[in-house]
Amino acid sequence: MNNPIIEDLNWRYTTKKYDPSRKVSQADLDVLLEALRLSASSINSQPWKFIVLESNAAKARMKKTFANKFQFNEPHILESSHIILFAHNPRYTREDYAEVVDNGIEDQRTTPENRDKAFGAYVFAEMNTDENGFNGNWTKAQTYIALGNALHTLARLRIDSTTMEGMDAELVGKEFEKELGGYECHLALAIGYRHPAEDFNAKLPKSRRRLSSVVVRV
């Protein structure tokens, strides 16, 4: 198929060994960011946070959360050239979702009368919430809408990736407890660029289930 979408998609790969040499430049990191701050998400609840780790200091720190497992993933951290943090609010509240009813009375998507009523798709929360007040299963779940979209970006800036799902929440929890502030994160994603020697998997073929098999068309 020739489109550009399915060119970006067959393009991309989990990527297993990077290049130290080679940094993403900030206007491409800037595009990035950008990406992901207009991720979709339920109710456009946007429960996340973000925590970018560029500096060899904050990288190292990120290392050391690999202590006890997941040592495989250890290397991306100071070869790749970035490491975001997919944070979510695991106590996602009506107060949280008060930024966004205003943001959108201040984008004038919302008139300031009606900001009563845009409350009301806070229900979906609701019904994702616990007697505990925890809701985390449903705001973890808004992330990797935005990690999909983080993909495909990276995709078109010809970006390299590593989605890490292998990595010791708690310990990444204790170590930026500051960063996160309540906030907890079950995901990273490395970025920079693949070793044009040593990343195996640059050199195989794609391969994915035939879309007869996982498409249904009634």
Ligand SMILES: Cc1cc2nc3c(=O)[nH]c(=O)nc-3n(C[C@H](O)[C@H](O)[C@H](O)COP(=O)(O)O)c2cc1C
Given for the second form:
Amino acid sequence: MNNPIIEDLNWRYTTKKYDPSRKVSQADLDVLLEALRLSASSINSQPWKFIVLESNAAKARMKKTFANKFQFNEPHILESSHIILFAHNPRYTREDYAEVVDNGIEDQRTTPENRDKAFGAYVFAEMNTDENGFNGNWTKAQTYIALGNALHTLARLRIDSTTMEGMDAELVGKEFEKELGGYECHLALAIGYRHPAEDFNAKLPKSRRRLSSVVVRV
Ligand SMILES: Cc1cc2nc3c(=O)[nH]c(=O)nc-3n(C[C@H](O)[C@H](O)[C@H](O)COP(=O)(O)O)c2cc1C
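So the form predicted on its own is up there; where is the form predicted in complex with the ligand?
Next comes the full complex, this chain leading.
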């Protein structure tokens, strides 16, 4: 299929070995972070935080969190250019939503008189909140929308990436407690440039379920 979107999606793949000498430019990083910020989410809740590990010290802290499991992902931490932690708020509240509503007023999407009415959408959060105030399944799902957006943005920028659910959420929670500020992280993304010779995955053809198996047209 001859289409630039499909070309992007065929170009991208999960990188298994990075070229440690290549760094993502500040300009490209800025595009990625803006794309993350612009991601869609249920009721525009944006219950996320994207923690960018760029310094050697931050990456060394992340490396330590592979002490117990998922060691297959560990080499990416120092060899890739940046790591982005996708964190979600497991207890998203009406007060958290107030920031969204007030941004809407500032951005002239909502009038100040309609402020109370704008909280009506919060019923979707309530539907996904248990009796203990936990709504982490719902907020975590939103971070995957940002992930999808990031993967395509990176492909467009011809930047390689590795999605890593293979990360120790408990150790990351401890190591980055201050930065997380009560949020949880179960998903990380390495970005950078593939090793020109040593990434077996770069040479493999893409494989997916067939269109007829995944699409039902009625
Ligand atoms: C949510 C999610 C979690 C993933 N976790 C890992 C991981 O921990 N380590 C890894 O090497 N690949 C991981 N992957 C990569 C997938 O295995 C990969 O996207 C899939 O096999 C399709 O291949 P492609 O990305 O090369 O097109 C993950 C992908 C997604 C979307």
